[in-house]
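Form predicted on its own, single chain, as structure tokens, below.
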Amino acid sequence: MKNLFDAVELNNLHLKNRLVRSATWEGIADFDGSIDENTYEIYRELAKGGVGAIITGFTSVSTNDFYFGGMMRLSDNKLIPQYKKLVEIIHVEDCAAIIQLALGAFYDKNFVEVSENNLSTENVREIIKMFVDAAIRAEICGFDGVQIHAAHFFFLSRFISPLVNHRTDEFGGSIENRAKILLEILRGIKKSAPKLHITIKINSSDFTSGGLDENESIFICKMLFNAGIDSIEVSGNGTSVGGIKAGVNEGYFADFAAKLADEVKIPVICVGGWRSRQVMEEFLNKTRVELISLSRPLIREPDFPKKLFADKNSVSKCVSCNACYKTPAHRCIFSGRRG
């Protein structure tokens, strides 16, 4: 029987329980990716709240990425001391620290966005190197792992989608070619930063006509498994579904996660609308899925894991209104974080 508060051993990673804070956008970093006490306080609260691992918010691998403002970055060695401090804050609470490595879009030297199909082969290899270099910095900072962000229609998600990628070189066309960028990033990180746990966040589906579907997503995940990925977090376009009620409609990516867990022999992490310990544990015990990840419930209650541990009948106070996404730093409008 799987208990939500079992300790779990993964490759290069020890977790004190099965709860993971899914990467959640804060948008309060400086233009160069620097972070300050406001960011440290958010992660301090999360770590104290009892979650087993924290995946940071979107952290760009590029200094020249202007997809939106407030991005954390790990694109320059000068940022290492700040992110090392972040890791130390998380580790104080016996919580694992994983940094989400991402790219919003690729911009050329003239600060012009270049579409996925107009990138040269050399540009694609430059992007692969950006991810690997950022992972090397993550290892120096002391992070326990990195997450390759290939979901939510950011750069890597668009690149692997047949709706977007119409390239005719080695990185386009077939599903194998479209996924090649992910495999090369994975292999590069494994070679250059071997102490890290490497996970990936991927869409179960693009939920768009002509986009990545469930069958292709599973195919890519199996390729990643064969190439040595350590775990996979399942998500999808159209995240943050409203109207979630405990015990009624939790776990909207659960079916795909269960299917994927039957196909790959590595831990699968499932995010998406979890609100109660009873439902989470029932799902874990009827499937091969190993971990549950949470986002909005931890915005409302950073200490939600401690509440779940203390009371098996505890349910999240999050009402899935998504108003947090309209506030600075994504704070809950009912019980915002300090500061």
Ligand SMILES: Cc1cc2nc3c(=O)[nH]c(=O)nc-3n(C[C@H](O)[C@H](O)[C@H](O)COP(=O)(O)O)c2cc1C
Contents of the next structure:
Amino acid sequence: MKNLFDAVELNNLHLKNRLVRSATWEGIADFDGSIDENTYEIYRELAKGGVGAIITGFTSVSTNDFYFGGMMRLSDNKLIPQYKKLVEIIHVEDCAAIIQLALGAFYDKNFVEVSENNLSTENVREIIKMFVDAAIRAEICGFDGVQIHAAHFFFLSRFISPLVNHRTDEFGGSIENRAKILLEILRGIKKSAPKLHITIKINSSDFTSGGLDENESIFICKMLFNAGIDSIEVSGNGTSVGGIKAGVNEGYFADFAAKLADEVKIPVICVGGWRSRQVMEEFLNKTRVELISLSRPLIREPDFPKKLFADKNSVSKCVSCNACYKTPAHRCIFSGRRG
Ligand SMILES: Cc1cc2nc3c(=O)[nH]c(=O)nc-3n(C[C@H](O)[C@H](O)[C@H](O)COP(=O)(O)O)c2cc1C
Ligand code: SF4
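Given the form predicted on its own above, what does the protein look like in the form predicted together with the ligand?
Entire complex below, previous chain first.
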């Protein structure tokens, strides 16, 4: 029987329970990626709330990435002390720290976005190196793991999608070629930062005609498994579905996650619309999925894990309105602070 509060051992990673904070962009880093007490306070509160691991908001691997405002960055060695402090704050609470490495888009020297199909092969290699270099910095900072952000139509998600990638070089065309960028990032990180747990967040489907579908997503996940990825978090375009009600329509990527967990022999993490302990535990026990990840419930109540531990019947207060996408520091509209 799986219990939400079992301790679990993953490759290079110990978790005190099966609950993971899914990456959540706060949008309050300085332009150069610097972070301060405002960010530290958010992560301190999250770690105190009892979650087993925190995946940071997306953190750009590039200094030249202007895709979203207030992005964290791990694109320069000068940022290492600030992110090291972030790790220390999270570790105080026996919580694992995983940094989500992402690229929004590639910009040229004139700050103009270069489309996935117009990048030279050399540019693609430069991007792979940026991910590996950021992971090396993450290891120096003391992070327990890195997550490669290949979901939600961020750069890597677009790059592996047949809807977007019409390249004719070694990085385009067949599914193997489109996925090659992920495999090279994975191999580079394994070689250069061997102490890290390496996970990936990937779309189960782009949910768009001509985009990545479930069969292709499983195919890519199997390639990643064979190349040594440590765990996979399942998401999809249509990221934060509204109108979720506890006990009614929880876990909107559950079917895909269950299917994937039968295909790969590594832990699968399922995000998307989990709101009650009963439903989460039922799902874990009827599938091979190992971990559940949460975003909005922890914006609403950073101490939701502690509440679930204390009372099996407690349910998230999050009403899935998505207003927090537009608030300063992505706080919940139902509170002055995040709780
Ligand atoms: C304000 C906000 C910011 C988010 N930022 C990220 C992010 O940085 N990286 C990411 O992969 N997903 C991000 N997401 C998506 C969540 O991680 C999650 O996949 C989605 O909200 C569904 O889970 P939930 O029902 O537990 O919220 C964000 C969601 C919200 C609401
Ligand atoms: S604003 Fe609050 S209630 Fe609405 S989705 Fe965000 S966390 Fe949930």
